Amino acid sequence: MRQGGTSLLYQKRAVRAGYDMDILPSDLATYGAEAKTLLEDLQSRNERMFLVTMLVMNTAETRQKLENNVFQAAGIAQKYNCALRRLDYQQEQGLMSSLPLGLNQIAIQRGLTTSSTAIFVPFTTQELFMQGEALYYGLNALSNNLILADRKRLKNPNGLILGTPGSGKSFAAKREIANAFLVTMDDISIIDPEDEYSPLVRRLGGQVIDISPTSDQYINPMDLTLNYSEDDNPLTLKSDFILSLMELIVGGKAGLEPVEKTVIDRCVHMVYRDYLQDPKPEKMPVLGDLHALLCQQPEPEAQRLATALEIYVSGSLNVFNHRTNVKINSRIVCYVIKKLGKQLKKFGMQVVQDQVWGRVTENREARKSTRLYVDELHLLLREEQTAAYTVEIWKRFRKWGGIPTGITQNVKDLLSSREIENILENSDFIYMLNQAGGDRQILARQLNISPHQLSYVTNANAGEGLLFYGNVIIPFVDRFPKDTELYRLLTTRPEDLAEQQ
């Protein structure tokens, strides 16, 4: 009652002084509304009051440039209804307060609520900075902090590097390869259809295996290790591999018929009989042995298969009808299949993939990880049987200590069938660079990318994009110094290569 009586007394005095109670000064009305809103925020919206000192430090090489910078900063602030005032005679205190020392020497404070204060603190910025065998993947585009991640800590370390031509896919793959070689003790294998990785591998002291009709280095697609599969019978998975090879050989949209698959499976079990009884290297079968068994089968389908296989046994494409004479004695190996030509390139990729699987099985016994990089992955996904085998290997790699990485620009090939989608779904690591319009929409639906996040892979420069690490999505920028030997080994830009020459 006393407070109400005092208020009424002031109102009467105001009326006697000639003030109309219905007409209040605009400033008073504005401040009153703001005070009322602030009180509601503090009382009912779980807001807190913070006292904040906001400093903007301007630097320049000369006094005139400094004046210009200060004028520009004041103009930017005024655009957003903020006023900047100079700290006259307090420049030293302002400098010390701006440094990350946790000491504020400026006694100018402004009260802000929690939601207003949050503007100055990046609460929503995700970071990825791990210790141990973490590899460098660029800078966080929002905070400029380093991105260091260890794929082995993911539930599924399988990865994809996606991007349009010229976006930096092979550069990103080679940079990860170099980091993995220097930071970890993992074995690294590379399937290189365009001979882009061999300079880096040679510089790191690795092996480059050139597979071509004119080369004296051979890989036997029939190679089999006794620990080839988790099953007691290693022929189960090997039969799938031979089926995928035969589908490439036979060709056609229909693929292999059921009778042909049966004949191949029968011959596979027969061709390894002697070797499994006495596993010596000289008893390892070759494609010629499989061809001879097909010729002996009574079914007409077997004759068709034998005829299709003949060019790979005794014809001009017999590069894979030899026992393996390459001994892997390096941690990092690059299989170059550029010279195989169009007819044999997919065949060669499939053979090398199986060869690397043999290395994975050996490393598993030694509890050692194996990293596999497959460039032009889409070449393995266009035939049903080869795609099925690739998906199967993709699934098995994780259990056996393998870390496969596919590099491709054709996102649509990853979604061409429900089975192939398993590659995308079984990859918790995706390094996404600039994407074409159609691919962007597909990936946005498949990976639940927001429109804002999608902007980072829309018309992006080389080395810019999104990094998917499990449930973390971070926009990145890779500003790699160009005046280094490593950059010259990684780059494939024509202008950089021309300058080097």
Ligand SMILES: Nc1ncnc2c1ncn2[C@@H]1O[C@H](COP(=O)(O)OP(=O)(O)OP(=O)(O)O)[C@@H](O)[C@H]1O
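Whichever C-alpha set is largest while still superposing within 1.5 Å between the two forms counts as the rigid core. Please read these numbers as outputs of a predicted model, since none were measured by experiment. Numbering follows the first chain given and starts at 1. Compared with the form predicted together with the ligand:
With a cut-off of 2 Å and the rigid core superposed, Gln453 has a Cα displacement that falls short of the cut-off between these two forms. Once you line up the core between these two forms, the Cα of Leu66 ends up 2 Å or more from where it was.
If you fit the rigid core between these two forms, you'll see the Cα of Thr53 move by 2 angstroms or more.
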Given for the second form:
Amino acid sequence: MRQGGTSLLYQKRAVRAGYDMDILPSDLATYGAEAKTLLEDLQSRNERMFLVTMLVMNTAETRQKLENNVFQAAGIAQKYNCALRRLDYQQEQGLMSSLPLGLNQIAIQRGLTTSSTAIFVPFTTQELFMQGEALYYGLNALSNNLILADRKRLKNPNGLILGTPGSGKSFAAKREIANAFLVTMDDISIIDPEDEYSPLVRRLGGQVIDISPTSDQYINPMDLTLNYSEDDNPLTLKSDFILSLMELIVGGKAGLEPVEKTVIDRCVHMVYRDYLQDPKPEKMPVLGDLHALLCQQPEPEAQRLATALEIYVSGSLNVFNHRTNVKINSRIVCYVIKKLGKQLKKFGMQVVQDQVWGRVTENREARKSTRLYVDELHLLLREEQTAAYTVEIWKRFRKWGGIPTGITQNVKDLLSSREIENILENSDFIYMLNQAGGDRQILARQLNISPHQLSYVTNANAGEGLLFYGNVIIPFVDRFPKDTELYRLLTTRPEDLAEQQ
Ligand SMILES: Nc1ncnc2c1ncn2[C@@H]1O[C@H](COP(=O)(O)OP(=O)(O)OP(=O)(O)O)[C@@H](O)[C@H]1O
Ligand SMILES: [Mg+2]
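Switch from the form predicted alone to the form predicted together with the ligand and print that structure.
Now the full complex is given, and it begins with the chain already shown.
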């Protein structure tokens, strides 16, 4: 009211002195109008007033280039009706203020309303930047900020890395492994069907276990860990596991018949009888013992199973008919199964997965997390029983402090049954790299992503894509510097490897 009164007084005085309202300088009229809108914004449109300092930092290699850059920046600002002022004699303060220190030493400020200030801060981009044991996953493609995330804080830390061949899946897995090794205290196990991970694991001082017909390192698929909680019978899961192995062995589309399953389950319970009474390592059964028991069963199905198993016991595929003779004493272990043939490779993957499960149960007692990386995961999802066992292991992993990561180029295999879909639905972490057309549509439907978001996984370069972390979805870019020792350990590109030779 008082304000209104004063301005009225001034107006009256001006009129008395012979001024006309219309001949006020136009600048003054404009400023007056602007001030009025500002006041209105603040009073009725829930806007706030911010004092803002805008700094544009220019850098260059030489003085000449710097002058050019400054000139160019000023030109761009001018185009939008803004003037940039050079901070002569205040350059140090300018530099300090433009660093992310939360410290402004420059006294030049402008008042801006909320909506005007918002233009300078991209509030619409989603960020993922966590403290603590967070790992690096690239730069946010929209804001260029670091993406740092801790999978352990997800409801379900299980993860998938999906992408077409050469899109950088294994590379991303290796980068996360190196990062996790250095930042966390977690144990790390890798199932490596292509022998790509051993250089990194060796460099980190880890163990590389070669499983092949010519190697003398053995892993016994019959190994049984007794560290289960009371309500879980160790034999139940083991029996499931042996069933899935037998399915791989017998092969065929139909899988195992009910009678065959019964016979196997019966023999599994018998074969561990001695060991369970007196659990000494030298009493651990091997496949040969199971084979002998199968031979003794009266059913003709048992004979069929025994014959199928024979080649794995006394025949040319007897790699897995030995007691385990490798001692895991390193935090990071890579199981290389490249030299196993096609059929034996699935078998080997399954066996290693089961071994790691044993490790998870041991680590739980020590309150330690276990990370498992399974490259070429789709190999495990093709047979019904093997897939079912894998799904079961993945479900259990979470409860027991395991963090599994599956790496695959075959999205369709992930959706081939309700059961396997479980893996996709229960993976709160998905690192999605470039996708082929068909898979893109499937994923869009399954994960509910927009056409715009899809554009980040369409014809994307290696190391670019979409990151799903819980319900946060962020496009990322990870351009790993090539002149580093780490890059040389991670790359599998033939040119890079030839250069190293
Ligand atoms: N983020 C990245 N930065 C730089 N180079 C990368 C990046 N990701 C991948 N590359 C390059 O691309 C090559 C192929 O990547 P990678 O071996 O991970 O592919 P892939 O998706 O696992 O393929 P495949 O399905 O055949 O196993 C790497 O060896 C590396 O040279
Ligand atoms: Mg790969």
